[in-house]
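Starting off, we have a lone chain in the form predicted alone, written out as structure tokens.
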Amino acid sequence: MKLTIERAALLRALGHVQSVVERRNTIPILSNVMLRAEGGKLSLSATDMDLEIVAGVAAQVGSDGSTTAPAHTLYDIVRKLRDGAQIELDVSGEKGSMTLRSGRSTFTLACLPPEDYPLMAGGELPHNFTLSAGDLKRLIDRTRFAISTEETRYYLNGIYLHAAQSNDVAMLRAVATDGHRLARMEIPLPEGAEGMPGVIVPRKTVMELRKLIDETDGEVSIALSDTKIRFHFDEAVLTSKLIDGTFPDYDRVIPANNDKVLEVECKLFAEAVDRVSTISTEKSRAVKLTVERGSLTLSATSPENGTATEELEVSYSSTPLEIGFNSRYLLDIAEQIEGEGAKFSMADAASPTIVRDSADSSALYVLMPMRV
């Protein structure tokens, strides 16, 4: 294998794939990226056996061939080369090595045989549809903060993607929850997604997918089965196993009769929560909301730090209410709200609260209160 490629192009393609590679690997070949050159194109792929990313990039190929090279080392070398540099990759020398030349720099990397490289089995992916990059971005951004990191409840370690009905309209819905808060985002169901199974896309896949979306503004083709999902971008393909588990019936935790409605200006509210929570203890991060007609008082107390209060003018006309929340969770939700106003629908101090963007009904958040 012999080829010449521009630094920026190789760096971008390596950036897509190398982050899949785990820093600590018990199987040496999984630390490597597979490089395959043929027909004026270099294809790079990396996998951790659950997730695989393949990226293609144009190159001047002198002779076709393939090898596998240490992913993080190769990425660091290319990153440190000069802007605009031309890079030559050559595997025609001694067996088990690849030479990288650029300007006056020469690196020789130890390689492993490409035939030992594991490929993720393809299998049938019967459900196919396309989403705009913008829609996929919104589905992820509005929900990923609520993905659980608790390994014992592995079925919550991802985003639940499924077809659902909302006021008799078919929707594609993304849901994530960690048991303390829940995020739900929906868009009209794309053509071809009817009859798709509900699938749980793992957290690592979600994070890698999100990085790839920033590189495109076109359509993303999605294909899935009960066990796998594939996302096809302009220059990259991400294939991932799905979480084998049952996502809980989240509709049960979304309250239907919360009649106390509080409307606040989101930016002012978030800034006030942030200020007041400076006092709260690191462990509980509790902030108390005291709501009365037309006003909201935020307060926090801790034995070691003292107390803090701040008052805001709000729209509220129900009976007075005191309710406590984790300030970090409040801020996470406030960050998702793009409009000026946030709408809190509450029942009492012990029941879950619904939060929505006043101007956009496609996203819904549920937050469990705390005792304060």
Given for the second form:
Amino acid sequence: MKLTIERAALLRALGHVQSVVERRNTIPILSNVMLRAEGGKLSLSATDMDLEIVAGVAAQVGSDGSTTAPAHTLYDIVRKLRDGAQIELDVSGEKGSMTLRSGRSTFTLACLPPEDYPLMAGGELPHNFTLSAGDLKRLIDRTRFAISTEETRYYLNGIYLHAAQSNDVAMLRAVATDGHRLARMEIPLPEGAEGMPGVIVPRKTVMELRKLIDETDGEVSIALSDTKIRFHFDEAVLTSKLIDGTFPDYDRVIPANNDKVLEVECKLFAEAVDRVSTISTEKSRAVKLTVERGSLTLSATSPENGTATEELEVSYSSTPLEIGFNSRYLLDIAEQIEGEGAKFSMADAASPTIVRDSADSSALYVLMPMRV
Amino acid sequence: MTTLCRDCGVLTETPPVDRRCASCGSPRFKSHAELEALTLAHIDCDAFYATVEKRDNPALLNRPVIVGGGHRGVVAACCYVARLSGVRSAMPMFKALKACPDAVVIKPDMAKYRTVGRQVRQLMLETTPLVEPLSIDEAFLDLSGTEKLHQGPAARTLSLLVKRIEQQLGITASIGLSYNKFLAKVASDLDKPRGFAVIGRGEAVQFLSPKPVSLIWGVGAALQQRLARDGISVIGQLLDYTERDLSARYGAIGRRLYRFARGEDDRTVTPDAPAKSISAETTFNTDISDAGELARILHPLSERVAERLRNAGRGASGVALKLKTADFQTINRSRQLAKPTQAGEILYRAALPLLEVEADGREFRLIGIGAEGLVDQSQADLPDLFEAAPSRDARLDRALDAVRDRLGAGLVQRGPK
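Next, report the structure of the form predicted together with its partner chain; the form predicted alone has already been given.
All chains and molecules follow, beginning with the one already shown.
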């Protein structure tokens, strides 16, 4: 394998794949990125055995071939080379090594044989559909903050993507929850997604996916089976295993009869929560909402710090209510609400509360109150 | 050399020539060059449980007294008469009785000891607010800055405090006075009972040098063995190494080895230092190997730990299982919980898998369970969308706590689910 490539192009392609590679690996070859030169193109693959990203980039290929080289080292080298530099990659030298030349710099990197590289096995991906980058981005952003990190409930460590009916309209839904809050986002079901199985996309895949979306504005085509999912971008393909588990029946925790409706101006509300929570203890982050006709009082107390209160004008006409929430969770949700208003539907101080964007019904958040 | 009469607190420049205090006639003195400069003390009650029992039953005064549980338990405390026969605290009961067959064995009355312990604490707190209890009957006291208040150096204040403990509560205690916690604790052990030992800056390094490394707080059997393999058995040998050497070789404790060997300890006296763990354990009458039976004993222990968590307003983020084999090997296993809890049932269920691994047919003499990684109770058992309301369980627990509070511990208990 011998090729020449412009630094920026290689850096960009490496950037897409290198973060998949774990910093510590017990299997040495998993620290490497696979490089394959073929027909005027360089393709780069990285995997952690659960998630694989393949990025392609144009290069002047002198001779076809492939190798695997340490991913983070290669990325660091390319990053430090001068902007606009031409880089030559050559494996014709000493066996088990790759030479990288650029200007007056020469690096020799230890390589491992490409035959040993654990590429993800193929397998049928029978369900295919296409989403705009914007839709995919919204599905992820509106839900990923609620993904659980709790290892015992591993089936909550991802976003549950599935087809569902919303008022008799077929929807593609993304749901994430950690047991304390739940986020649900839906868009009209794209063609080809009918009959897809519900799948749980792991957290790391979600994070890598989100980075790739930032670099594209076209469409993303998605293929999946009940064990794997693949996302095709212009310059990269991400394939991931799915979490093998059953996502809980989340519908039953979304309350249907919460009749105490509070509407706030979202930005003012978030700022006030942020201010008041300065007082709440680092650990509990609790704020209390005291709601009366037309007014909301946010308050926090901490035995060490003192107290804080702030009053907001709101729309509320039901019976008075006191309810506590984790301020961090309130802010996470407020951050996802793009409209001016946020609508809280509550029942009582111990039951789940629903939060929505007043002007947009595509996203819904459920929040468990705290004892305050 | 400054000399203090330990009974009336009179200070003189030199020890009295006739070995009697000029003002009260007492023969108990303490002389030390730094006596007026040292302010950090460790006070330790002498054979606390046994002393309390003797106080309440004067007929026992000159008899060997052992406080401890049944035939299989261990010696919780033994009086100085019993110690003459070789009885030591934490010794298994059967060994103690072999050494001292005519000992009077008394079952511990923890409620009584706690009351007396609180009274001792109260007297300490009247002397300085900087009291850091280490257990029911010992504490560190920082008396710096109290000289004006008590009109005399710390040494005098301490002598009078211990005398007040004797007169008001009828039990004795020993004082260790130095300039840091490590040395104060070491000192309080030097002159027991009714002792007053001082380690000053001038002699600290010389004093420590020939002592075994196990004297250093944090050096247990394992580290002691490791140090011995590396040719270090006494504290003086640590002086040959740099702080970096010791840290590189022994990790975090290396720094402590370096500093303690030089008589340096920068830990401060912290009143109300929150507990790091809460645990309960029991020794069996006969050894047990059956996993089911061990689990049945573990359950009420878990409930007891949970109750103490609730009383302390804490939640546990980890659980530790302790087992002791018939041949006295201690096994400690711990694991993290998914989220902090105050519920005995959750502690129990988290400890069960640990028990199942260890209960492989070996005979055990003791089982215990501990709550670790303590957090504030506001973090514990947070309501969850998908799990059956833990709040109902929590309400039941609180109701049971209230019943036990009124009618006595052990009266009502949860059974295993």
